[in-house]
Structures are given as structure tokens and as C-alpha cells.
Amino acid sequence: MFRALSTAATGMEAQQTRIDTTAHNMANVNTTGFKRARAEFQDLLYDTQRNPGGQNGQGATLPTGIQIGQGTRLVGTMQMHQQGTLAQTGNPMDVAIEGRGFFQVTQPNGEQTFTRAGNLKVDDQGQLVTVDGLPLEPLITIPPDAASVTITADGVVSVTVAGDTQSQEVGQLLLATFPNPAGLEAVGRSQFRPTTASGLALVGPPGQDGTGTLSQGFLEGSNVEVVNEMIDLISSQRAYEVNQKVIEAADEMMQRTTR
């Protein structure tokens, strides 16, 4: 029965992550170039009585074992890198990505982070930034007497400066993907970081080495589907109640035993 108890508890505690990465998503389903997340379980390990296959008294091969299983544990919180829905915007300075690249952002201690989120702005510089103000890698600059902007689906930025009918280029958006996105570390402001497990990025041109293509004028949503969210949060609370009923079942049991 104490082992009921515990066991029980870790499926409380499983749920209850569970719901938090649930939250979680739901709260960013407007949010630019969000990706959600989704929690991953493991059974623990099992206290072996008898293993299967082993030989009875009689010397006959046991078709069955003895263990019984002491609860499930929380293994990682997987990021789902599948490409969200998108919304037509007209503003030219939003840009999606279709397919699998990451824009390159420069941090203040020259870090350099990944995102997807292409609301881009122009700063005092005239430098293409994020809503953060952080720059773009490479660095773009916009003269300030630009009339138009233009983003080919290949990265390529072109400007029409007033009172000139000619456009003039100053420079080309890049992407990078990675061998395993779902390695990349989450670090807020829609920011990815890489780490060992991500691999290292790999940097081209849009429409290459499966990048993907940009579209301006566009923005890509947060991957999150609502209707699967409420699927699961019912899931989880009742997963989360069943493994209350058995602590209560096993804390009746035991106040029987001791009467």
C-alpha cells in the first residue's frame, strides 16, 4: 500500500507537468513563430520478483515474470518545430519562413541566438532588427530615404529610393537550419539557442539545402491547435484524478488494516 502511495503520486506529479506544458502552449497561441512544446514520460524501474523465462521448481521455462513497476518520471519537454499557420500582414517589413530555416539574431554579448518570429523593424541605425531591437545576421541597413522595401522569397532585400524608378540591393537575408531542431534550448522572446544536442547551424541562402523560402508580407503563428490543447488538459485532469483515487484507495486500505 505505501508503494501504491508513491507510485500514485508520481502520476500526480506527471499530470501536473503535464497540464504546466499545456498552459503554457495556450498562452502563446498568438504569439509570432511560437512553437509548442509537449512533456515525455518514462516508466520507472521495476522491482523484479521472478524474471520472465526463468524455471520453476520443476525445471519448466516461466512464461511470465514478477515486476511490479514503481511509477512514471518526467524524460523532457519536447519543442514541436512543425510550421505554423500563415497570416497575411501587407506590412512589408514582416517576413514568414516556409520550411525548416531559423533567421540568425545577434545578441548584446555577440551571442548569437535563432528565431522564426519575422515581425522585423527598421532601428535608428537603419538596421533590420527584431521587436527587441537586436540585429539580424547579417547586419541589412535600409537608407533612410528609402521609398519601398522589397524581399524576395530568396532573401534578397532591395530598396527604391525616392524620386529613383530603379531598385538598388543592400543585402541578403540568410537562414540556418539544424540536424535535430528539436535540440535547440528555449531561452524566451522567441529565441532558440544551440546546443550539443541541436548539432551545429547550418547557414544558407533561402530556397537551398532546405531552408525554405521567405514571404513578405507575412507572419507565421504559433503552431499551437487549440482543440488538441483542450484534448489534452481533459486528458491530463483525468489522468491526474484517477491517480487521486487510487491514493484515496490505498490510504482506505490501510486505515482498514490498522483498525
Given for the second form:
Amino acid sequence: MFRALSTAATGMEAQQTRIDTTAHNMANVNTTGFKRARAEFQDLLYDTQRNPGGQNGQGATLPTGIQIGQGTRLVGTMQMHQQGTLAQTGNPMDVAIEGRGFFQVTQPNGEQTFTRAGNLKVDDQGQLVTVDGLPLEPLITIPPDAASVTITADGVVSVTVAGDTQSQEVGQLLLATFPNPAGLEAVGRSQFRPTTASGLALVGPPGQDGTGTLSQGFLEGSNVEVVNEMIDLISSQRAYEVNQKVIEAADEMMQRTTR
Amino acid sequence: MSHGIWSATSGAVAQERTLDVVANNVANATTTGYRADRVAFREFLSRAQADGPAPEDIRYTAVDEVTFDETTGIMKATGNPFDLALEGDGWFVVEGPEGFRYQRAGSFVVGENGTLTTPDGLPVMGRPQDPQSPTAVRITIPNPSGPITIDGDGTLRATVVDANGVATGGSQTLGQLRLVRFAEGDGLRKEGHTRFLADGVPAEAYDTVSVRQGFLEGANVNAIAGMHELITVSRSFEAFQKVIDSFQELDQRTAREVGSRG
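Target state, the form predicted in complex with the partner chain; input state, the form predicted alone:
Entire complex below, previous chain first.
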């Protein structure tokens, strides 16, 4: 009796997952380059008690059947790669990407990961690194006597040495794009790893073919919209409640039957 | 014994079935492309009674059909290139292990070998040569590839790039999504995983539907309507139980009082 009990339980579980996702998004509302996630659901298999197109006792064909569903399941979580808001910081080492591109980063084990977080730093060897100290690919070295660093929209990095009026070019930043950024695996620390679903990275200079352009002195905030997350939170909470009510109703009906 | 008790019991059982359906609707309130189910009841006359010398008018109720609501769910912007929503009367086609399946849910991903698939890995179908006897046409996203745009009629275009990923200018058509629609009597029914199956070969739907890239269609479940149904189910069940209780009481009294005069 009462399939509704387990059906409603799957619904409550789904809403819990949604709230977990919302919580993670909200917790990262101020994380540079963070991309919000979304949980994706599918309905479970149906108990077909009579197929549409079957025949009734009088031999007539029935236009509809009886199929009773058994709930929902999580099918995946996806990263939503919309542009985050750009905030002016005035720091010359802050670089925001306007477009679909990613900075390419080399992990200590040699693996390539990708990030949108452009809060770059210069390490003790003068190399451009992420805030975690991971070098960018291609490697760009800023000379120790550089007085100012300029990064153009198309990724050319040039420095002006103290006492010199001429600036000199020291490197070219490259950006990677993916056919399906939603298929990237989030590995934490604002880094993403390519998967078979995302496709291979396509590396090119900024400003070409949708890679996006760079804005020096700006940072890309997260693309978490607090209002949207609040709406998601409220709708999850209410949907959770409705599922709970189904359990209550089933319980009440069962009590009545056994009394 | 009063026969009415069986009518009331059938009513209570039908309400229990309805609760199962309502439970599934609210459990899927956030499932992309989900279609809410509706229950319809039918009155049955007891044949055994009708054959007797003095037919008694005993009626039963039972769930006669579960149909799905065909209204469109709410469109939500996601900005993902492979999140597709359908506007109008039409369905996406995917290749299941047991044949073509149809769905409104357009949350697709690029799977192995660049094939466009559902999140659980079923290939999304492209427009076949012959719509009358369609063959499985998969859509492959080249790798590397530039940004992909999908037109209203389901045509996928990618910016052409060379082996080094440098744009060569111009765009390349990767294929066209198969979009279909059904007529009455095609026996469209749910399979689960937000997919549907049908008996007939559906017609092409390029003139009744358009694809919107970067959007997803939510479930067409109305939480308020769900709550309302839930209350109705609980109260009806309660009422049927009361009727059953009354009949029981009546039978008890009959047995006691008629018995005492005998």
C-alpha cells in the first residue's frame, strides 16, 4: 500500500540536493571566477497498469492508459558558465575575461586545469601565477625591475622599466575555450578540468573567435545571483514541504484504514 | 449486508491511487521537461448484479486513465549552449536501446566522441533523410570547435577552426535536430527519465515548434494545485471511511436489533 510514501521520499531527497547546490552557490557568492551549479533531475520509471492503445472489454481501443510514476532522481549537476559581474579593483594584476575563455594553469603534477579567476600574482621568480601560486600557461616572466605592467585586451603583456620611457613586450596571454563548458569538472579552488563531455580545450589569443577579451584592473565576480538563489531556495523549501505533506496525507490515510 | 459499503471501498481505493499520482507530480516539481499526470475516474456497474432478477443499482469507481498535462512548463534562462527549450508543439528525439524516444527536456551534453547526448548518455537525433522511415542520425560536435549556435529550426552551426584551434572564418553546419509532433491516437506514453514512447512514426514539427538555445523548460507541475489535490484526496478518503464506518454500524445494528426480535 501507498507507493506515495516512497515517491514523496524521492522528491524530498531531490529538494535536499537542490538546497545543497544552492548553499554551495550562496557560499561562493563573493568567490572570484566562481560558476554556479545546477542540479538536473529526471522522473523514475513508470508502473504501467494499462497501455494506451489497449482494448477494453467491449473490444474498443483505449486512447489513454494507466501509468503511475514512482518519483524523481538526480541525473547530474551542471556548471552554469554565464559571465559573472565585473568589478573594478584598480590592481594592475587583476585581469577579468569578458567572453567564454579560461586561463590555462599548470598544476604541480603537470596537469593542465582551467580557471576564470584572474586575480594574478607575481611569484618569487617573477612568473605570472594564480593566487594559489600555480603558473599560467604559457609562462610569462615579469622582470624584477619592472615599474608597471600593462595587459591589453588581446592579452599582450608589456612592462615599463624604471627610468625607461619605452615599454617592452614580455609575453602573450592565451585563453582556452570549450565546445561545452557545462561539461567541465569543477575541481575546487576555482579550477576546472576538461572531460569527454566538455571536449578538448581550444587555445587562442584573446579577442579571437569568442575567447573573449581581457580587462586589466577588473575582477570577474561569481555569476551567482543572490535573488535567483533565494527564489530557488524558497521554491525548494516549498516543494520539500509539499512532498512532506504527501507523506503526512498517506500516513493519515493509512492510520484511518488500520483504525 | 449493505452493498453500498463496496461502492465506498472502491472510492477509497481510487483516492489512494490518486495520491500516488499526486506524489509523483510533486516529487518531480523541479524535473526538467516533466509533464504532470492527471487521473480520471470511471463509474462501473456491477454486472453480476445486473444479471440477477432484480438488478440493484450498485456502482463502483476505479481509475480509468492517467493522462499527462500537455501545457508548456516555465522557461528558465540558463545560458548554457546545449540547454534547449522547445516553444510550441514538438518533441526532441533520442535514440534509446529499444528505439526512438521523445522528450521535451532539452538539457543536453557532449558525450563520448563528441556525440550530443542526454545527461544519461542517449544520443540526440538529427533530422533523417526520410521522415516516414527515420534512421538514427547522430549529431557530432567537432573537437576542437568554436562556439556553437542553434537556430530556431534546430540547425547547429559551429565556427570553423583549423587543427590548431585558430578560427578560419565562416561557420559550418553540423546538422539539424529532429523535431517531431504527434497526432491523436499515436499512443504517446511515459517511459520514465523524462522520456516518452509512441506507437506510430511522428510527423516533422519544424513549422509548429522552435528551439531556444540557453533555456530550459521546467516541469508543468503547479505546487498550489498539487496541495489542493492533496487536501481533496485526504478529505475524500476520510469521507469514504466515514461511509464505510456508517455501513458497518448499520449492519451491526441490523444484526443486533432484528436478531433480538427473532
